[in-house]
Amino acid sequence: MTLTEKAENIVAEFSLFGDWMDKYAYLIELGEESDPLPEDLKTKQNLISGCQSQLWLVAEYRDGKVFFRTDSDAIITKGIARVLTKVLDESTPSEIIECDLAFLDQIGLREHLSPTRANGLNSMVKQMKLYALVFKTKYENAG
């Protein structure tokens, strides 16, 4: 599955919200259904800045994509993190550079949130983006 069809994906789940009280229950849902990270991955290291609560993030690259894990010690954290996973997870480095996430705005993600919240979740972003431009430098452009 392409990252645009992923995209399109969480656009479908979250119109089948009516308000966005309903669609703040899925973020919760989502947060709750989320694996944690083991205790020896929550580092200083994969901690991101910026955030209202503690967000771990931690990036792996693969077969020419990159596996992202997350945690955080408040649930609707998790749950946008699992969010942003659910796209940008098992893409190559290239497709997450150049991802736009204008599904973000088009479920309503970035108009809800609190100013620290969406302030993690630039955070957030970046850092995704930045693994993906090591990753894709270190191995991609090695020749």
The other form holds:
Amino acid sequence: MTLTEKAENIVAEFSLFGDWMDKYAYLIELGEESDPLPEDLKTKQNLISGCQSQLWLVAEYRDGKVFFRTDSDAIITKGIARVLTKVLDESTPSEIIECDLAFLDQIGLREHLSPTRANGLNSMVKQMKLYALVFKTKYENAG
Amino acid sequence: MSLSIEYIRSLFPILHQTVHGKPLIYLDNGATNQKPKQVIDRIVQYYSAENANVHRGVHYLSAISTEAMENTRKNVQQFLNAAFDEEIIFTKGTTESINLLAHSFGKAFIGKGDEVIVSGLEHHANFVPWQQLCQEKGAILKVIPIQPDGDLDLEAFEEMISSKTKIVNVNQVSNAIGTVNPIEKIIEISHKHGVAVHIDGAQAVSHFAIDVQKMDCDFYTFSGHKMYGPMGIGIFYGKKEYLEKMPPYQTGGEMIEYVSVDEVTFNQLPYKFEAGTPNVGGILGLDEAIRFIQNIGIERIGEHENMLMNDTLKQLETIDLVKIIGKPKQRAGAISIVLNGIHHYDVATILDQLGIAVRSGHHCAQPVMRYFGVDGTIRVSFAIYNTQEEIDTFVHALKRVIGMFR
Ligand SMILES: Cc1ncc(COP(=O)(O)O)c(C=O)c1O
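Other form of same protein, the form predicted in complex with the partner chain, not the form predicted on its own:
Following is the full complex, with the preceding chain placed first.
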């Protein structure tokens, strides 16, 4: 699946919810079922400081694709991080770098990624793109 | 007869709106409270008809601006029952007032090996300036410990104060958990040792009457925006005998009497501490906020808030997952809670969706959070315009939040 297809899937999933309460209930569910990061990966280096909630991001590059893992001490933050990884995970570095996140507007979560929010999600997206850029430079431009 | 809450509410334009489709319930009054129309109008009126720089021009507008500003100084003097109007210094808020104090008092009175006492319940604004001053001067910072109920340990305080202590800094009401501190007792003990006392009144001035002479504090600080006034204006009160011995904080225009390349003489009080063009619009807004409080009566405000606060406490105590942080002997303005197992960010996010504004986080009081072993809380804080219905809606919403995370 391409990144665009994954984004379309998420938009379709969220379109099922009539009101915001159901949407948040789903985000909480996503947060709860998202695998926690092992404690040894919850390092200062992987921490994205969001002031009120803590958010961790780990990225790996395998076979031309980027793999992300996230965790947070706040469940809604963790759920939204899960939405983002559902779309960005297992994509190529170029896809991630070019991704415009318009799907967030469609599912009504864009406000949570405002730089003035105290949850760190905005910095997390920046960090994801930065990882993609680093992997691209390191592994793809060499040859 | 006292004014009805319904009527008082109608004086606040901002309260009549919906947030995420729900009627706004504003319970973040400890961070800043809302402004009645008369305060907003006063600022508009100033810039529409009176604006001019103060203390400088001989022209008409400058004269009326100056007069309005100096009248406010007298009204603040009366509001605090200070002995002299030159003891009232305009600043941009509590934070600036405390930085002024730490800087100028520090320069005049604090040296290597001296001691400064702060309480463990302080906002960072009344903690960090003293910590920095002590580091700079080689002085020692001592902290009055908190007790499990959220009150300060006065016995420990009596043991730590000594002839080396130069100043004691305590807030009258804790912003983090709502404790009303026994400042009369703290001032009495300090004065027995000849030590100056500064009271941070940021969370007190909108809840009860202040009388700095009766209290006998040496310094008192607060912000206009936490008492129905505008942001960007605050007060630094100091006893004249201290202020006269303290050097200026900032230098520049207004505060100079004579200056040449080689020498300068500073203006008299209060201007010595008011460098640069003051926030005249803000000062006049504060004046109007004082009038608003006095029209309703501060006792009436306190009674109404206490009624709501006690009812909230009672309702919260019946909810299983709710843990109320601290059980101080006397409480004002705020209640801090944690929901066991649910992050404060999650709680505040859902409450926001329900139109309810509360504060979540560490409330700029990380040492307090650390003492209670939490990284943040949900704080509900009250004002005169809050209603019983809003409290019931809030408690109901909180139960709904708990249901969502189960
Ligand atoms: C007890 C206390 N002190 C100081 C401050 C700082 O006030 P300001 O930000 O208005 O300078 C606050 C604000 O929250 C406070 O609650």
